[in-house]
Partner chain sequence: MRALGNWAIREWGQLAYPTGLFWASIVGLLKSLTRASLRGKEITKQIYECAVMSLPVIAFSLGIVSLMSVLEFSWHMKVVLKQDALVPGFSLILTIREVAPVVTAMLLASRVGASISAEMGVMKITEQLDQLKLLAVSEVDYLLIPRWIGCIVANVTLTLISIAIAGIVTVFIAARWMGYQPAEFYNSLLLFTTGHDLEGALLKALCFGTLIPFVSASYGLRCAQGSQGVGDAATQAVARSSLLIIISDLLINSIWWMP
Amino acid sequence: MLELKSITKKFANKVVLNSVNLRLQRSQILFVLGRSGVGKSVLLKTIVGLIPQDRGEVWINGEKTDPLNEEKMVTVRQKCGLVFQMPALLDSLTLQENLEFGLEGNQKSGLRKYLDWVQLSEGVLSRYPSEVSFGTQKKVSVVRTLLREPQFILFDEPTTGLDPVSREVTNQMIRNVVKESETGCVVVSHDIQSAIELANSIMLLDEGRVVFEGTPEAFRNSDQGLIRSFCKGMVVLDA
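So, to be clear: I want the structure of only this chain, in the form predicted on its own. Can you give it?
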């Protein structure tokens, strides 16, 4: 289980996260929704220790993490793979070389399997990032994370910048990854439609606080003013 207890983070005089709690089991998908600047990405970076919290605790499988101990955080980052909003591939390396960068020999053995999960052809790996689409680069970044066999995957805005067809492909990729690997996924997003389609649970952040947590159905049917305002003008499909 991945668990956050009363996580609080402040930058200067601005409180970005205010006593945020979160619980996620493996094989579950949790969407964290909210407007830009409410702390969604900070939440992910706090989990893996890239941004240390001011107060609160992060627990992974019953063990409390220590963001001030960089050596111990290496193990945490192996358990929790962070997929950034931008693919963050090295332009001077082929896609294959990007995937293999920093890996040990035994970690490369699952490559073909993971390529199948994200519906990516092995033949494309000889190309450079600039030679493939943004969507393909994102798939490569997911495979790079999977090769380290995490127990939880943290997606930061996975559908940002994608057209509707590519967005559906990305959503299907997340479904496949969760089904095949039994990982738990935290997906930070403002994409309500994807949340309704994919999530087991939805959390809505506003001004650093959790203002809603529940099922997609409860979110969709809520009469809470902020949720109605957040959903306004968007087409929400049946789950």
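Only a predicted model underlies this, so the values are computations on that prediction, with no experimental measurement involved. Positions refer to the first chain, counted from 1. We call the rigid core the largest set of C-alpha positions that still match within 1.5 Å between the two forms. Compared with the form predicted in complex with the partner chain:
- After fitting the larger rigid piece on its C-alpha atoms, the remaining smaller piece is found rotated by 13 degrees between the two forms.
Show the form predicted in complex with the partner chain, please, because up to now only the form predicted on its own has appeared in this conversation.
Partners and other molecules omitted; one chain follows.
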């Protein structure tokens, strides 16, 4: 289980996360929604210790993490993968080299399957990141994380900037990884439609706090102002 206990993070007197709690079991999908700049990416980065929290604790499978101990964080990051908002591929390596970078021999076996999941052909892997589209880079960065087979995966806006087809592919990929490997997924997204389709629970952040947490139905039926305007966005998207 992945558990955050009152995580608080300030940047230069600006409170970005204010006592945020979160619980996620394996095989569950949690969508985190919120306006841009509310601190969603910061939240994911604190979980894997890229940004140390000011206060609060992160527990993974009953073990408390220590973001200041880089060596211990290595094992935490094996259990809990993060797919960045931007693809963050190493641009001096080909896509193939990016996928294999730092990987152990036995971890390469799933490559075919994962490429299939995101609908990437192997032919493209000999290219460099700068030679392929943003969408392809993003898919490669997803596969890079899948190959390590973590127990939890944090996706930071996996469908933002993708076309509707790739968005559907990405959603299906998340379903697959949950079903096949019992992975627990935290998905940060602006895509209400996908959230309602996929999520077991939805969490809404505003001004550093969790202002809603519950099932997709409860989310849709809520009469909170912010949630209504989020859902209105969805209706417009549908039209």
